[in-house]
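Here we start with a single chain on its own, the form predicted alone, put down as structure tokens.
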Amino acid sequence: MNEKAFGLIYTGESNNQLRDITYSRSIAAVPFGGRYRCIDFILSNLVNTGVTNVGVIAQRNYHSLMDHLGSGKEWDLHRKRDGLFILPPFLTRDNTGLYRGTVDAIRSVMGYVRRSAQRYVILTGSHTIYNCTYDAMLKSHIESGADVTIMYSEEKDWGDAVRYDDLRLTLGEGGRITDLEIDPYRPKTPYRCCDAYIMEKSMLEYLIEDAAVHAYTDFMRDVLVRNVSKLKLNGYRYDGYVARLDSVPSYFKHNMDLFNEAVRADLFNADHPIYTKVKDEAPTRYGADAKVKNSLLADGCIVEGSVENCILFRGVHVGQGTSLKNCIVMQASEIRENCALDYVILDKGVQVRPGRHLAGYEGFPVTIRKGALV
């Protein structure tokens, strides 16, 4: 077990490009892959590394997130010592309860950071999905003597990337980071940060306090980018599959990538299982006229129509004569009889009346807000 490090997950990202998907929930609580939430992957990565002390910084719309995490039992984080700590905003003389950025958020939970007995901290966001352990990254950080080690991946189609928390790394000899760019219009390199950093706890305390006294608010812009020449920043390359949920089209694409066997094998590696909240429901029931092709269906669904290239979450009902193609349908949604949906994302609890036709495009899927009636 890795007792040298603790985890700190920031879930306060606010991305307007995800539109209705994050209208009533944080990015960390966004459903993915039929039964998971984004935070499941980061939490599982930490647990599979052997980390037993994890703090989750909440900021806005975190009711769904807290309900999902509970006591941390599914991740084996319900412990007498350490475990899972949910850190919501709170009001004190020094803390307004409103975070202007990641620096404010981390500074507000500095009491938790100082109480943690581990020497190193694994700091992550929650909108980047991948499956790995941090053992090799932590070993590389210690051996290199770096102040901060940043995980990155190489993007193939990096010219058209969405510019949301797009931190680009320029690498020199020995993996040393010589330059950083955030949200560049024309990126100079294909090396993009995976939103994961390792440093000593004392280094995090120093960087956050130094930024706070200079009225800086953002960890990436005001701490890393400003100090790239002063700090020893090293890169750690990750070559597995990385899904960055930075727009509705990217959310749709990365869900549809799960139909690729190689992507599924990488993201749901049996050696590093992804844990999530367990809900015991009846198996999916198929009607006499049901047709299902190349789709992922969770428990509790009732399918009486046609489903092709779709991801259905728990408890979805597809009525008779209805055709779904290239759709993502979240929990407890109901599509009534004789409907036709193509390239559509239905959020949780959406009701689609009989005979409705909705169609989008691969690069611009139609998104229906949680609980809507169509």
Contents of the next structure:
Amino acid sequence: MNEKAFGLIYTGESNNQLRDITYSRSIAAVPFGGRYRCIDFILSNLVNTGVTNVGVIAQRNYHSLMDHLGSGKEWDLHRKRDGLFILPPFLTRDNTGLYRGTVDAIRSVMGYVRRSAQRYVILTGSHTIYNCTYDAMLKSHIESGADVTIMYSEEKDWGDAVRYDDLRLTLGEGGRITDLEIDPYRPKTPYRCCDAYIMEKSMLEYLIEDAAVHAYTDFMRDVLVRNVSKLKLNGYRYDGYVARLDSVPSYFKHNMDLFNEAVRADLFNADHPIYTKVKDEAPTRYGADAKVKNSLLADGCIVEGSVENCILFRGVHVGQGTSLKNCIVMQASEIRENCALDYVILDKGVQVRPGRHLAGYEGFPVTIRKGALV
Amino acid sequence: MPMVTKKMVAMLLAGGQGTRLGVLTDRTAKPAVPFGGKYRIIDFPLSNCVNSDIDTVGVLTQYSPLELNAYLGNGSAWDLDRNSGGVYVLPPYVSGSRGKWYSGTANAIYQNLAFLRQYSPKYVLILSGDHIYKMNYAAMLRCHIEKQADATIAVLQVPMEEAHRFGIMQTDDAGMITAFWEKPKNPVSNNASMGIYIFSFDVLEKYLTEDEKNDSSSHDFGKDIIPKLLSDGKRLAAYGFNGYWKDVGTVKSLWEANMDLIDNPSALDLNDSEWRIYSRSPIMPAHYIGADAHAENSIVSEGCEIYGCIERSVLFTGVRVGRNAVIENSVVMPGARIGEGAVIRKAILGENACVAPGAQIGIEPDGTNAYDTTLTGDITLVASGARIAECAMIPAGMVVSK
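Right, and the form predicted in complex with the partner chain of this protein, after the form predicted alone?
Full assembly next; the chain just shown is listed first.
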């Protein structure tokens, strides 16, 4: 149990690289892995650490996010003491309700931060997915005496991927961060920030106020990068599987990674379950002519056609004679008879009429917007 | 403390031992037996209650209640965690110097009259925890009120040759019951009681209290209470039901009811969003079907990892099927592990059963060693937590205990 820290999750990331997937929702609410939303992983990590006080800073299209989180019951965060706090934007004389960046956003929820009784804060974004508790990181933070500890992972092959909030750490002795770069054209190091920071609450209060009085707006850019020599910033290395959903191809790739047994064992570690909203769907039913290979399916699907290398979310129908290859199909979409889909991402509630053919490429999957009729 | 008055309170009789389910109910009450990939039998009456706007349910337990208690929890899985009402587990208890086990269905309700009185209900719904069906009890209550009945019994037409296993009744043109026989040798009709009753509470209270004083009574609704109401000239209505209904009290009927979900999914539509069947969901990821696996005509739940071949089978949550394993016509309960190359035909595997690689279950018996198949017929039964050794050969109809 860890009653020393509270969690603060920022969900206001704006990322056009996810195209239609974030058209109607914030990144935190993006569906992932058949039955989850991005934020389920961070929330479950916090809960599995024993954190019982979590604030979620909402900003963009947060209706979908609030609907998903509800009272926090599914994460055991429906509590008398502490629990889950959804913190949407609001208007006052000195708050425009529109955050210009993370500093603004955190500053507007200072009331919540001040009321939180815990000494440490675990601050995270919402688009990085991994399964780990923060116990070891917190221990490392306390022992090192750092001002801020930043979780990072080693990214072995970063190719020419689109960069989004790609914070690179240059590490010196004892894990001390000597340099930080954002979205570098040629990264100096393979050490990439996992969007999770631990510091004392009082340090967060100081850093945010200090940034605000200088009219700075971005936590990463203005607080961390600017202060790399003034603050004692330490890195905490995480060696498990990390999925950063920073573009459609990376979203696609990380979903497809789940066909690897080792990745599933890491991300869905039975000792640290990932909690999500329960939907009470019936189990999935395969028809007499169903063919299914190398696929991940949630409950509530009815499969009468063939499915290969696909992720099917809850309640998807695949009609007779239809072939799905390399597809991600979100909740309650229906693909009628005799269709052929290859490298397609169907958002929630999409209807594909009989006989339709759609194809994308691995590096450019076709994305179909929520509720569309094809 | 004054309680909010409830129009109708449901009492679910979940004390049955379920001896005809053999090793499946060794440590579990029958209502907690898994069914249909992710449910337990009790999910059906509980979900029917919630979907019929009944928010107060007493669950009467007596036999091995631990698993059932843990499963029900505070009722939140069925939306039955309420400020007033909700789900209550009602075991037998001692009060003053008195107190005894439930000695019959009527006695079980009698012992809990105090629970019912808290809500001053006008009507009480009596249910049993061993049937699979979807039914709107609100519609049944409307029938009860319209016919100004003292009691209403849900009625189903069963095949004539099965009628002797049920309470059988005769009705007049107005749908009122004129005669009732509990498990008659020579049934005169096939109108069978489903064991679902609505009583006006004042009538129920009076008859249960009188029945309790009668030492020659077996304190059973079908054998004692209903015949007494009829002979006293009380108004008994029949409420006709024609949907899917299955008693899953035997190994064969439990297996058949699971197969019905595959062979005729529309008979009991579990995907109906208007009438969801709620259950306590384990926290598991989506299920995975491997690159060399095959799945057809089957039901698969979350948390499964399937690398082998499954055909006409129901796989519950968290089942793992190894490479080249074959599962046919079988029901595999939560957490079971099937090793590589194992073959399983027409079997029910209990929770967390473990089948080592190469084992064969349900092979043709060679007649060398005799074993009892009265409970199982040709269905092989593997108990919860049982382990089948590598390359073991288990003939059809055998029971493997833990």
